[in-house]
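Coming up is one lone chain in structure tokens, specifically the form predicted alone.
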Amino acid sequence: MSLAEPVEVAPRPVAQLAPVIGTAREARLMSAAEAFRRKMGGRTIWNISSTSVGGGVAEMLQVLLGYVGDLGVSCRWIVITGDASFFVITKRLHNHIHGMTADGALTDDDAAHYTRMLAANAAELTQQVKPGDLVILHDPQTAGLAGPLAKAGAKIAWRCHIGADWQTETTQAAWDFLRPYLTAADAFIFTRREYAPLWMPAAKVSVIPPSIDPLSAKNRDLDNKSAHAILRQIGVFDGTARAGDASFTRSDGGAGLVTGVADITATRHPAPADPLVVQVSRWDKLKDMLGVMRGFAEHVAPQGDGFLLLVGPAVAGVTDDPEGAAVFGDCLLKWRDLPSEIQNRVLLVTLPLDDIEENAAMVNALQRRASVIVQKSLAEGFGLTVAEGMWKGRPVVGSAVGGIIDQIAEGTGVLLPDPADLAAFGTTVRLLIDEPGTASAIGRAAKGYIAAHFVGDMHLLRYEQLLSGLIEAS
């Protein structure tokens, strides 16, 4: 068996984005996608990541290589390896660079153990990269790949996505932890420019904000009928779908039909007129889930109406994230713990991953019937589903915290300037359900802030730049 698994992308046309960035965004973009394909000269760029679905790294990438494909860039998407042990280091670092101290510190087995399994897939992968190919590295998970990948005469990007505004002791363990394995890159890439360690050459440090794609399943439009039909076919509607009305969009344009459901905790369910509070994130001890459970159940849920739903995506589909079934059993057992008129009014929905479009169209439909979008992490790379939320023209109640901050401008959302503050979280929260007005203009602003500074064609070109840089290095 193999341990370095392609992950095969689907081209997306390129054209489809016109109506949404204007023809001026495209045609510079072909340009730029025109004279980068001359600079490449027969190289490959490699995508190196550990997963292939869930959360948003492998989302984007999705995304991203697909728009590379229609542009004619000779890009591959490979899914690295490992063990359950190797997975705990890894989740383990994700927490540290977050700051995140309450399991555990690092220890010179768990740099063994991460050093052995790296190298069986570095055997691989060295046999199929070739000297002067690029290669960009996805998260704590690859770093230990930038030697070998050197070595053997690539030029390597290591793109971290995950970060925090400031360093602790705890962040600095972490960062000495990789320091070894990353000292082989070329370059380095962060969601916002704090996040780069200090000892990392700032010549070598380039900022790439993520973006969303506007005509994914997850983020397309999605009219009132099909999404009140999809959220009937996945179980948080009472009812059953009418046959083909829980439709949507695939992002090749092509018709698709939710067919899965959901499995939801619940006692009861909204109707389709209640206000609905919804958060999707994975289920993960940073995004807070269970800090939203209560401050729902604290300060919102006892001055009106209105349901929460706490959505991830089922916790055994998640391969490269050991936490999320600990963290989801401790959200249900929180919620077995509300008092039967406040669980009445909170259900926890795991989304289906067997298909990754379908999981998406769930998304979109929950995130389009909400009253009120939040993100009320603890810490955050980025956030992607603040931007996604935004889209949709949804308000959004995020921390400030990481890139929730350069998502959020004033106007266009509300930040929380302490995650902890329940009764701030629940009044804000609260005053958005009541005043829809309010809400609405907030929403309008949210959407047009995302399409001027968060869609794919400006991701792509920030690339285009870094790469062409390494290239002109060689």
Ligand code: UDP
Contents of the next structure:
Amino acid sequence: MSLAEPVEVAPRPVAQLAPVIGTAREARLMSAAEAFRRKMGGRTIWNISSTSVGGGVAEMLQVLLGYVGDLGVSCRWIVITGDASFFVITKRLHNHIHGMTADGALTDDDAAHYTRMLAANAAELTQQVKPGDLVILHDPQTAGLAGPLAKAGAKIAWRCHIGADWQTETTQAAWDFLRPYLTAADAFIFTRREYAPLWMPAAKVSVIPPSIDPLSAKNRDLDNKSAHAILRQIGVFDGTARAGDASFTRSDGGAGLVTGVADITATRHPAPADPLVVQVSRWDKLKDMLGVMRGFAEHVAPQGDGFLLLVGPAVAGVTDDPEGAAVFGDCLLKWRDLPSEIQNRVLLVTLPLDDIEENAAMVNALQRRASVIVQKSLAEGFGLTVAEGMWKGRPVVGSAVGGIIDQIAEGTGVLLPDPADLAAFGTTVRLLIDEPGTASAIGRAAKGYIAAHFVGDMHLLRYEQLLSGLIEAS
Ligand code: UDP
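Having looked at the form predicted alone, could you now put up the form predicted in complex with this ligand?
Below is the entire complex, every chain and molecule, led by the chain shown above.
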């Protein structure tokens, strides 16, 4: 069995994006691709990651490499293999880069094991990667491939999808671990400039934020009737959906039907006309679901109408995320303590994950039916839920942390300078519920802003610029 396994991605027609990006942008992408193909000569681009399914990186590669395939650029995707200890070490690295210390130090033995595993993968990869090829290594799991692949003559860009706004002793420990492996890289890519450690030469650092896929089940247009039926089907609204009404379009364009139901903790359910305040996120402390509940209970609900929906993935039976269950458990305890008139207006919603596209359609419907979308994170890498909400023309209230800062520009949403200021949070949410005119003006601007900056063509052009630079410098 080989360690480094190829992933096949079906081409996605770029033309599908035209209704979103317009013909001028489509033409710009086409001509950039044509020039880039010439520059590439016989080179190949290699994307190397640690998984082909699950998680944002794999999801994004599936989409982007589909477009790259359609653009005729030679591009391959390889997934590396590691044993259980390798992934324990890389998970620890991941947590350290986020500044979390709880899971133990990174030792010399860890470094030896990490080096060994990646050397075994590199031995296979160097049989395939040719001198002059361009390699994009994704995340800490693959950083140790930079040296061997550079030695084989490839140009290396290391794409780090994670980061923290501040460098601490813990983040420093992760960078001390990774630094010797990364010296061979020709370029570094981060979601935000602040995420790059100070020792990296500024000239080698590029900033490329993620993008959303407007054609995915999560972001595709969903008419009001279907969104409504999906919320009925999953149990947010009372009653059952009429057979066949809770329909959606899958990413491949096929017809989908929501048949699952959400697990909902509630004493009352909203009527379709009630304003909904929605936060969708993992049950993670840093997403501050508890803070959202308190802010709503103290500063939104007493002043007027509206329901709060705290929405996350199902936690029951998920054994590999004990923290998720614990955070949800805390929310449940706090929900039980709410005065009954407030409790009647707060719903805890967990969405089934059996069919990931059905789950995405549920998120789509919830975001589209929200009067206000909130993302009151205490820290955030990028915060895709913000772009998703804005793309749907909803007013988003987000904390001014991490990548949320880069997504909400003046007039396209509201940034909360201090995520702990619940009064400011509540007042903003209240205002947006009470002034639908203001809310829809913000929503319209939000949609335009996301279409302009965070859709696939912009993402690909940023990569093209970086990779062209690497070719020219070689
Ligand atoms: N999400 C989902 N189903 C859920 C909860 C969340 O699909 O039940 C998605 C959400 O729509 C978003 C992603 O998970 O696309 C979370 O990405 P984000 O960058 O917001 O936060 P992260 O979880 O990566 O910290």
